[in-house]
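Take a look at this single chain in structure tokens; it is the form predicted alone.
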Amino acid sequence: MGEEQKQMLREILLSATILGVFGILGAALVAITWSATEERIAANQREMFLRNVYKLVPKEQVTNELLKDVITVNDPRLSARPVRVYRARHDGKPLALIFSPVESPGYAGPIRLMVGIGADGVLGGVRVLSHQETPGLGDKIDEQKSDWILSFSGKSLGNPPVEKWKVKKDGGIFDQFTGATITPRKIVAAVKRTLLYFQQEKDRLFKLPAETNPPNAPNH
């Protein structure tokens, strides 16, 4: 092999080495960026979740780590899919259960709810996590659109009586929307089912051991 060929080979090897180094550095940079982005997304999800939770349960009363005191239940009384139950406690005593998400079929697709119930069976409140309801009609369930969803706060199975847990059109006490009765009807029914489930299962739910490896970010 001549000197000119050897020089060309050295240049090719050097170029390949440089390209390889840049490739490794680029892959490492992408991995680091993805990891940082993923952590930020998870942190934002946790922050948003807790912001919703503390609308339903007084933050100053919660003394345990909500995101670690959690179990998963599979029960058609709540949803066709698994529901995570977060246990709020005050100095070790039961304070509230937060069910998320309770899912109900809406007019245009599934409606996912967060339902907070105090240990006394009184609703801390309900929030809509996601929905596909018709803009201007069924989307009034969103607290950004109207205050309808806030009407559940302070209600229980005795207030109103169980038979009155319906929209007014069906003989109950809850308002419906003009041109969109199905959406509020489904939500009222879902909240009522959750209250009934809580009434029957609350002691067991508070006593079950917490999951050992709950996800870093709640599933909305």
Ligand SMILES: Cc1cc2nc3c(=O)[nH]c(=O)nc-3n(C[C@H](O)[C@H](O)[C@H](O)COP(=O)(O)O)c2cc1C
Contents of the next structure:
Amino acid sequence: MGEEQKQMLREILLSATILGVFGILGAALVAITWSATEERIAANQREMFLRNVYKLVPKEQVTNELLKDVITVNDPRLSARPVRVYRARHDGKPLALIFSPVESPGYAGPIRLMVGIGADGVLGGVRVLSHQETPGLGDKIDEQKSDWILSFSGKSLGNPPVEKWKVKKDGGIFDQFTGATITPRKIVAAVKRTLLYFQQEKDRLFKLPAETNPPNAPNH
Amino acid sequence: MSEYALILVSTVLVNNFVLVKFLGLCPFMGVSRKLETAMGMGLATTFVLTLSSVASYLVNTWMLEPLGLEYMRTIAFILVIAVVVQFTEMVMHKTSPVLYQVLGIFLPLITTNCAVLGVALLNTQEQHNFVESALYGFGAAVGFSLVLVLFAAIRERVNVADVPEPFKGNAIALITAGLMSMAFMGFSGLVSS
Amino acid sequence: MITRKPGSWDFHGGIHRPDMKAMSAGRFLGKVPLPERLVIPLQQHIGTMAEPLVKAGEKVLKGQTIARVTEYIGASIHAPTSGTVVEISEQPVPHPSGLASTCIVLEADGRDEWGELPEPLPWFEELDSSVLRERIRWAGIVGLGGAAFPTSVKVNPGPDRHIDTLVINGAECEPYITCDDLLMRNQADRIVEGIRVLMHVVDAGECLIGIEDNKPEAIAAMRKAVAESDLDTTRVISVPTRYPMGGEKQLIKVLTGKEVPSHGIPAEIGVICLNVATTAAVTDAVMAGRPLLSRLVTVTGEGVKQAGNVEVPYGVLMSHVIEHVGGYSDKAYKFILGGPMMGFTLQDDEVPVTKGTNCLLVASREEAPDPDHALPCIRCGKCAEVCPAQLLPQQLYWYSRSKDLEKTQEYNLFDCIECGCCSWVCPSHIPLVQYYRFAKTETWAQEKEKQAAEEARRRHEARVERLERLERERKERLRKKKDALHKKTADSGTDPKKAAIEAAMKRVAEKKKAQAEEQKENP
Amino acid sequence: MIGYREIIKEGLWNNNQALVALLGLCPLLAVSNTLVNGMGLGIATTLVLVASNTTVSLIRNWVRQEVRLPVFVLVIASFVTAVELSMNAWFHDLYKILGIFIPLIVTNCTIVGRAEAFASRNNVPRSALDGLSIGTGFTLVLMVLGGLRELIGQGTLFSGLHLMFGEGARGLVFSLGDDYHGLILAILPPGAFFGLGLLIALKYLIDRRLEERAARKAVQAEPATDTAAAPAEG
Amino acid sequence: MKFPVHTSPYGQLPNSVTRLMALVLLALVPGVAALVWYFGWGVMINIVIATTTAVAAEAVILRLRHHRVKRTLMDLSAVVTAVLLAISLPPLLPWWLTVLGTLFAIVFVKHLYGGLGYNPFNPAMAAYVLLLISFPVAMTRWLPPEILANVQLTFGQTLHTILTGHLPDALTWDAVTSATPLDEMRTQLEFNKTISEIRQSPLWGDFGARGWEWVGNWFLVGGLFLLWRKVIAWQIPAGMLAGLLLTAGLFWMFDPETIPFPGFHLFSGGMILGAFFIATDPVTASTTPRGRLIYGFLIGMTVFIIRTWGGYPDAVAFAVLLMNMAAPTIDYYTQPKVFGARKEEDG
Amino acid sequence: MIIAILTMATLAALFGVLLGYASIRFKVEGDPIADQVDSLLPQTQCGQCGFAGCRPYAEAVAAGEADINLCAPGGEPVMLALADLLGKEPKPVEVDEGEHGIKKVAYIHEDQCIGCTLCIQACPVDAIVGAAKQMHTVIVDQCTGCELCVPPCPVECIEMVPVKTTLGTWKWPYPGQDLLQKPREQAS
Ligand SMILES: Cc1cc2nc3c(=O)[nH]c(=O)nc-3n(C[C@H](O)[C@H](O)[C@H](O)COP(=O)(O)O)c2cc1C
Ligand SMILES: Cc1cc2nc3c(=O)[nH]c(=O)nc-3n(C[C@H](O)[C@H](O)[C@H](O)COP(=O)(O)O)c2cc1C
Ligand SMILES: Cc1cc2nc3c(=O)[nH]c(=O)nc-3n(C[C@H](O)[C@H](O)[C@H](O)COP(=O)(O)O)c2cc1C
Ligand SMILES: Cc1cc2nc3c(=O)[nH]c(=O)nc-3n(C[C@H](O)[C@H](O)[C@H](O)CO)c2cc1C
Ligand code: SF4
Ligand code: SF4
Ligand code: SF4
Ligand code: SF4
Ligand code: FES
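Since we've got the form predicted alone here, give me the form predicted in complex with this ligand too.
Time for the whole complex; same chain goes first.
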């Protein structure tokens, strides 16, 4: 090895050391922060999730640990992407299923829904987890913006009848927004799809063994 | 197959990174004074973005996720990007001096282009697989280059227009970008409906 | 392609503008009587300015060479009449700048006495073309169709170019002008004779004479003269009347179907194009041994009492010419040299007619209205539709306007023939050609500046190097001396010359600073 | 070396990164759809800026040329992640809304730019102050732009304030009334571009007005003696 | 003698911007008349509102910028912009939206760039898009053509609606307005109806949608007039129609039951108006001959794509803006071959 | 936590190796930017920029140490060209345009010249000829108008005279607002 090459190697090692040191320092900073916030973040996420969930199932009746009783289904009848199903039980008896996220195309991008269905097939409710609809038009599906999404609560496949699961403009019973029919239309369809799936698969869904390693908290 | 085409259409037109998603705006405003430079920047970005999108996918799936280090994503990705940029520069310098001369000056700029980090992060957020990640990065870069070149051509014209004094320069450029973004809204809904 | 008839091709664009030729067509008002004083500019042609061969007070005879160019591109100047040189001085000349330039001022003695002339060469066919070219050069012939480019240069395409076609330009497409028309009607033989000479000089296989179809008399006269001559590969072709049919490139395209290459000259495609009057001047030089001393000039427009064509020796002041035809009418408003499309206005008629002067158009207000207030370009593309050079005038305009000279080059500014079609049609009334002229001259100037800068850098570097070398040598000598004497020498270390320069530079800087501060203090 | 006063003035106005340097545009335009969002991201950015400027200034003499940029990036990325995690822990809702733009603070060109241009050449207090003033300038623009867009686009101001200050802040939300339907364009992407363009033009106008006033003052002050002019300077 | 000097050429074709704009306005007359005939007085009222606003706004700006007010207003370009915007708007649009749109067009899109000739985007279309995006409800309240209408608004009622934003008592929007043919087609297609089923509806006429097709025809007359007077270049309308018909025709051949037939596209919405009056706006269009063909073609194609798969039923405005954006680039790549261009320079 | 730190450190160190290698392997030789800048400068070598000639200024500009608006003889065109080359914002050049508009060259009043050769030594482009104790003359074509020879002259016999416009150097004016020139205006 020539003198030059030795020199070169020294330079390289020096650079590597400097960067390595800062890598360690940076990583340490982050790791410390992480360990300080980890629990809170998890709790936040759990809380946020449960806040939504308990709008769809009566909190007081749930006796099992919802977040541990989870399965994942991957069925095109339901959604293009895998859907987690959280199973609420009352003293071991099936109480409700929470599907999250059910994905539906929207007007401007995918809409992710959380759908809660009682064991009797009655909708506990529907919530929008995320969407990219137009502010002022399609975004009225957001609970913050209007009550529209609440209109699903208490509905089921027989109430109204299956053929009425449409927006009013198409001959159904659900309101559309003026100037924005597509968004509600898609959501109604997605909810209906979930109900149909529930009807067909509910027993199996309650019976499947829970996943052994349920995620800490759903984070969509 | 059509799914992949959809990713391309979506990233290039419907969810154009610059005009709709607001990523990579600094180079969009900064390197669009001349058409030729804009083309060079577009090319360089396309290369780096695709490569770093893939590389960060690999780091994420093979390193961070198995080790449970998702929270280190930002640091890991930015390091990866810096490596890719540097690496590109090296390779280019060695193998194609001509290309290097054209694109060389843009490479350092790309490190701080947030479209690059944005693509890496969005890839994990959208849970793209390998091919999807590559396409997503490529599409985003093509979309970036497309609007960059069009924008540069318009700016060359606007530069010699009789723009009122307070609006000369950046102000009118931003307004032009706004009008472009408005025009791009015409593509919304193309993919999902 | 080969089967197509000459004249059946077309060029892109062009305009139809009322030709207004009837005012002066076919009217010959004779030769202008010689005034007492002639002002003969030394720059009447493209190329290097001529150097006077005479001194003030010297007597000259008609036809005597009084100025000459030693460089290749240039044309001699002869005394248009006999008399005495009064002075050689700056005089106003017909130029758009209105500047003065060096002229020989001649006092005519009224005798119009010829000096010695070279022998006529009617047996030119036995002579080598170089002899004939020398004769043309001696005669000071330049293109009489517009650009005043030395004809001797043009008819020398170089050894590796073969000329197939001689194009004789009788189109005369500019409105108002009729001097070529008159020449063809009255002196067709002289033109045909010139063609014979030129065909021999450039060794062309055929000759095409292009004449716009609004000049039937000229066409007939030329056809007759050609038929009576022994020229069997020469054809007179009537071409449609459309401005700028007479443009060299356009006429060649229409007659031969060939396009003169961009940035190129016709000789590259085996064509040489000469104006009819130039051709006639060649006849005089070869067959009679007479230099170019005068030319036909159209005097027309509503601003003169009588329109027509006159023969004018160069050097005669234009005011004198106008007087000769009866003076200005009440409507005289603008004085245009050349036609209304490509000519330029003069502020003063006290300038001499030169070899390039083909028309004095004294226009009324209606004929040459004042320029309108220009609106911004609306990119309507009308200009591109009519541009015979197939350029994008609107883009050239945008970039000339913003002084982006590099971009104007990209859009082929130098292919613009300044025909004015674009300005004529522009709905926004933008003086487009003016922008191009500005951009062209500006580009040339910058080119020159760049060359000068390059030269300056070279010289500066050479100087620095020389100083360094001297410094080294001095040190070397010093060291040697030191070594030899083993004695310590006090060496200040700084080179006095360098110190001087540095001091000079510092002074300049200080001065500047002082000035700047001064200005700041009393703005 | 410039004084503290100038550092503040530069950061807030003369060299405002958003209005003058046109850096950090992505978060600026993306997150400025409401005032509160803008404020949230602005504060996060400012925190990172101060921390990174301070650190860079501390280590400026140890870092070799060829690894300078990567080291800076590494430092910045660490701080950003720390801020991100903290926000996730304590301002979870806001964190959700700002989304990807928090990690993207890393590539906010302003931060690298300040590290390179200022912190690596100045001492710690100066650098920290520079970070603070640049960050505040950036935050202010974010807030003004956010407020403008929010007001025009949906007719409210301070909506979402509770995300930062708890439920009690809900009452502070200002609204133009339910009848105002809003020019939705303002909160869409084009509105962001237009808004920033107009702010830049506005800054130009203000600057020119200030200049004119200064010029007028100078003319008026001319007859005054030197001693009279001096205190005005200090 | 002394003379004034200026540069050649001397004289000027009797032609001016004012004349061009006046011809455009003239050519719009038959189409506008047809619009009024089918859709009532609202169209006329909109034109008046927009024109007044445009001229006033332009005057104010010119004054602010110390330009010559009268002379510039004389070029009539603001009037053309205003009229084109007004006839793109729904006939009963509240007046303040018309005013807002016109202000945006004149102040923002035109004068921020320096006024006539400098704006890269079509002012009228930019304003239309602004309104469409911001006020989708109001902007989609179209009246049915007169033949199909069950309620006829009088001039007074129309004026009242425009000025207050509310219909006269006893009328509801549902009764007064109807979906445009393009909207109708989209909605029906979403129901998985086939084209032949959809065409049964009385909404459809002989080759397009009833009423609309005739409006299109009258605009076509005006457009041909402009072509004849050489106000517009033939390449843009030809390219645009070709772009639409070819793409639409191609897809229609493969799938005639879900892709509307080309004639439908041609005679519904703003296609004819767009092809002859809007895409041809010289200021914002491509300016080279080949570029204009491409520019037109791409607009036609984009219209089809957005109409068929995108979120907006009528896409002319968007397509025009999108190609305005591309026009400088198109120009750059389509410079014509100059006279005598050498072979090796061609590439 | 340890894993995290180790991973990052490894990654960073790896990166450091790469960069260190790159910095040595690909050291940029020479400064092509300075050459490009130099070629844009007018080469008057006047030092008005505060540097000892055009080349040093070019190097300073390329290194980012000098502003692009210091070359007075080059004026706005040169500043714009530099801005374009380096991608910087144009800055106004601080000279009054009128001065720079007209090019001047040195002229030595030969009857006063004492032949001290000081001016020759000052001229950066060797545009002055003459020998000691003899009359000196400026070669007009080579003089760049830098004025460096003026101050050294002990008898102040060097004057800067404007270069005259001739038919050959005349330029068409930029079309301004007043396209038409009335005869009376020209008279003045
Ligand atoms: C800018 C803009 C954004 C829109 N966003 C939505 C949206 O988010 N959701 C939606 O269903 N329709 C949206 N639309 C409307 C659709 O284009 C379509 O016209 C509408 O859904 C049809 O419904 P309608 O029959 O009630 O008019 C939007 C329209 C515009 C102009
Ligand atoms: C600067 C210049 C150089 C020319 N060089 C030549 C030449 O070398 N050979 C030649 O045959 N013609 C030459 N020409 C003549 C041109 O080909 C052309 O005939 C002349 O410019 C007159 O054409 P016009 O009146 O159409 O402008 C030159 C002309 C100009 C202006
Ligand atoms: C636009 C334009 C129009 C011209 N019209 C004529 C014309 O009508 N007759 C003519 O002889 N030359 C005309 N010329 C000059 C010719 O291009 C060419 O220079 C000339 O015929 C060459 O002959 P010469 O060198 O003998 O003058 C015109 C040039 C231009 C650029
Ligand atoms: C043929 C023609 C078409 C035009 N089309 C439009 C148009 O679509 N929109 C518009 O705002 N102005 C139009 N104008 C008017 C004018 O060009 C427009 O106001 C400019 O864009 C303003 O700079 C048109 C003018 C002409 C001559
Ligand atoms: S004719 Fe005039 S307005 Fe039309 S494009 Fe040409 S320069 Fe512009
Ligand atoms: S003057 Fe030049 S640009 Fe204009 S038409 Fe003639 S050749 Fe074309
Ligand atoms: S002669 Fe004088 S002014 Fe001219 S270059 Fe030499 S030093 Fe400069
Ligand atoms: S400095 Fe002056 S006196 Fe000395 S040689 Fe030069 S011109 Fe002559
Ligand atoms: S913030 Fe600079 S590129 Fe996004």
